[in-house]
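Let's start with one chain on its own, the form predicted alone, as structure tokens.
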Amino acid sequence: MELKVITADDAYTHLALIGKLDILGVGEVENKFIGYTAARKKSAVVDLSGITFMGSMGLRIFLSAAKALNLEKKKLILLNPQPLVNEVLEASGIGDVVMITSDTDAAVAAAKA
């Protein structure tokens, strides 16, 4: 599991996750992910195009970060989920808490708003 930082400036954070968000994958990136999202207290765009599998632990870290950011009036935006990952996101109802989009410009604009 890999976490890449694309942008981490004063306006927002843009990350990319690559690999499987199963229990092992989440264990590898959770602390860094929370550090770049909830701990920074900046809206965050998370590119999921490199995620090939996502289990309940992946949903948990997104919900945890989203709740922390919501307290700061900031957003977590999930970008470009692959079809199988998107099915998991839709089935979970997480779209009620986070924005899910395949439009990078819209995601960045929402993060900067």
Contents of the next structure:
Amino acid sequence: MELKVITADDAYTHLALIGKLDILGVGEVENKFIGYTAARKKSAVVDLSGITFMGSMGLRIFLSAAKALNLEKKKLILLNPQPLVNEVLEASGIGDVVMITSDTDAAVAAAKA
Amino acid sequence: MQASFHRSITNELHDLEKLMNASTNFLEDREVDAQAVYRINLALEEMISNVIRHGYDDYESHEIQVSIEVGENEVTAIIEDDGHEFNPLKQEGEANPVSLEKSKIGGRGIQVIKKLLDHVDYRRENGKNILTIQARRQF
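Now show me the form predicted together with the partner chain; what you just gave was the form predicted alone.
Every chain and every other molecule in the complex is listed next, the one we just looked at coming first.
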């Protein structure tokens, strides 16, 4: 499991997660992910196109980060999940409170807004 | 080619990872649809990790038995453990959140499994939890 930092400037954070976001995968990136989202207190775009599997622990770190950012009036935006990962996101209802999009420009614009 | 898969794992998360890799290989070799492979693995991870984390009071090693059968139209997985009596079907799961402020972080796994798997059945027998999950083989 890998977390890549694409952008981390004063306006927003843009990350990409790559690999299997199962229980062990979450354990490998969780601290770094919290550091670049909740702890950084900037709106964050998280590119999920490289995620091949996500279970409920993955949902948990996204919701946790989104809640923490919301307290700072910032957003977490999930970008471009593969169809099977998107199916889990939809079934969880997380899309009702967290923006999920396949449009990179829209995601970045929302993060900078 | 065998249409069934049997594994016994211990209550360690690393064993669960190995089980999921083995089940993926088994199902892919039998040309099960990727969506069904994903759903079965999602259920195995959710249900077995719950057993590993919450099922036991002691620090002893316990066996969890997993079998998977590939039928003509469906894939069936059975998980047996000797942990506390626990019926996941009785867990409400979290309703869809109305706002980030009010949404709870945990409790979504069971809800996702109930929505995505075609059949989930629980029974307690001879001191064991026996959970049967089923997904369509093709989508």
